[in-house]
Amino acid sequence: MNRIILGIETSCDDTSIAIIKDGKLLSNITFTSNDTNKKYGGIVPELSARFHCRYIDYAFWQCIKKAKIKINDITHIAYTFEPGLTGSLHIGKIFANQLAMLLNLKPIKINHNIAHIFSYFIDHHFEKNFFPFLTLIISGGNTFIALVSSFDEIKILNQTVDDAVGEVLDKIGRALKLPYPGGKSIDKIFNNKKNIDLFKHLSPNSKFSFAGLKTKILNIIIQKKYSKSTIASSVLNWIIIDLKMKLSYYLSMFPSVKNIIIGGGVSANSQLRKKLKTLKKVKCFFPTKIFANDNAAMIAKLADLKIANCKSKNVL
């Protein structure tokens, strides 16, 4: 019997539905509310929830059509249950549960952050000997490093105590009056030759913290002493150095680890990809850029990997 998994992702502002059949992605339909967000310079939770209400049914039918399957062919339904915006998550949960009830299936709850960890495997082959590996997830909602020993053994080693990298880049981009989203715009105007000293990095084993960086940059912007390119390049360079320094520290703690997976929306940043690939004695893997941002394919893929590779039902 074919394993056909429907994935539902509504953790933030993008409405996404995907279908995976026996490990292969058949369709991934995503509707983004970027045009609405641009008007406000960021994400408005209430508007995001309404956006999901408007598009989730349409995304579902488009996904079914593109995958060329029938609704009754679906064998599993997986949806994001945490973390995310409460209203947005609720829309996905209700849709998943109602559909599961109609098809007499039990919905599978998927953690959004863990799905980002395994997003690399959406279009790359998975082997169990890939474990253990380190992962760095950099998004708008979180920034953390974890040791991944198996699907149900994920140990957080370092996590931001305040702002996430994606959030900082977007807020600085807005302050610089760059097009939304700010992180993407900062990447575009990056110039490695334009850098100013900000402040020293803390020790490699210190917790991730970016609120202080954000405050200092916002003050620098007010002073109007430097160009947008100089400020953008300086903050992105500081962040990359900090991420690389901490990754190197944890690699020294786990010398047997040979692989690192970088995930989350910020992992699409071209400068970050370029500089993290220079880490020594380790291979660095990034998801295909279209799967770096929030998407239902990673939700369906994680469910598929667990079903195919885990004997214990507890991991679901």
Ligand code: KG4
Contents of the next structure:
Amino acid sequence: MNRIILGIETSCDDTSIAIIKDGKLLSNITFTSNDTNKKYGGIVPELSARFHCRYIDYAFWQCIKKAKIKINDITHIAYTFEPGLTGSLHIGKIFANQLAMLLNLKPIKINHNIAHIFSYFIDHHFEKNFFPFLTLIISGGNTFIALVSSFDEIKILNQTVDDAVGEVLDKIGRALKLPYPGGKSIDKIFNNKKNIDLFKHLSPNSKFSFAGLKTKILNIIIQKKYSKSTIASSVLNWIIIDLKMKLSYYLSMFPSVKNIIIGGGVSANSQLRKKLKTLKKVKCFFPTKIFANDNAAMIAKLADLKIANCKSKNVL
Ligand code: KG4
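Could you switch over to the form predicted in complex with this ligand, since the one displayed so far is the form predicted on its own?
Entire complex below, previous chain first.
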């Protein structure tokens, strides 16, 4: 029998539904509430939850149509159960549970951050000898490095004590009056030749912290001494150096590690992709750009990988 997995992602501001059949992505439909949120310069949780209510049904039917399957063909339902905005998560959970009841299935709970880690495999072949690997997840809500030894052995090594990288880029983008989301806009106006000397980086084994950088940059913006592009490029350079330095530190701690997977919305950044690829003695893997941001394909994919590769039912 075919394994047909429906993925549901509603953790933040994207309503996304995907279908994977025997490991292959058939469809991934995403509606983003960027337009609703952009007039506020950031995500308004209540508006995002209402957006999910409005679009989840439509996304589901579009996805079924594009995948050319019938509802009764679905063999598994996987949905994001944490972390995320409470109201947004709730819509996905209700949808998954109702559908599961109708189809007599047991919904599979997927952790959004772990799905980001494995998003590279949506369109790349997975093999068990990829383990153990290091991962760096950088998104609007999270920034962490972890050692991944198997699907259920994931050890967080470093995690931000304050802001996430995407959050910093979005807030600086808003202060610079760049189009929302700021991270994407900063990527577009980056110019390597322009750089302001910012403060020194903390030691490589210190915890991630970006709130100080954000405050410093917001003060620089008020001074009106530098162009938007100079400020944006300096911030991005500072962050990339920090991420690279910390990754190098953990690589030296785990010499058997040969692979790094970068994930999360900020992993779409072109400078970051270029500069992290120069890390020595490891291969750096990035998800295909369309799968860097939140999407349901990664939710369905993680469920699919676990079903295919884990003998123990406890991992689901
Ligand atoms: O993973 P994601 O879609 O949502 C969560 O936060 O979970 O990440 C969104 C973040 C936003 O902060 C956005 O500005 C950032 O990803 N982002 C980028 C780029 N595209 C999206 N940051 C830097 N460069 C980009 N090209």
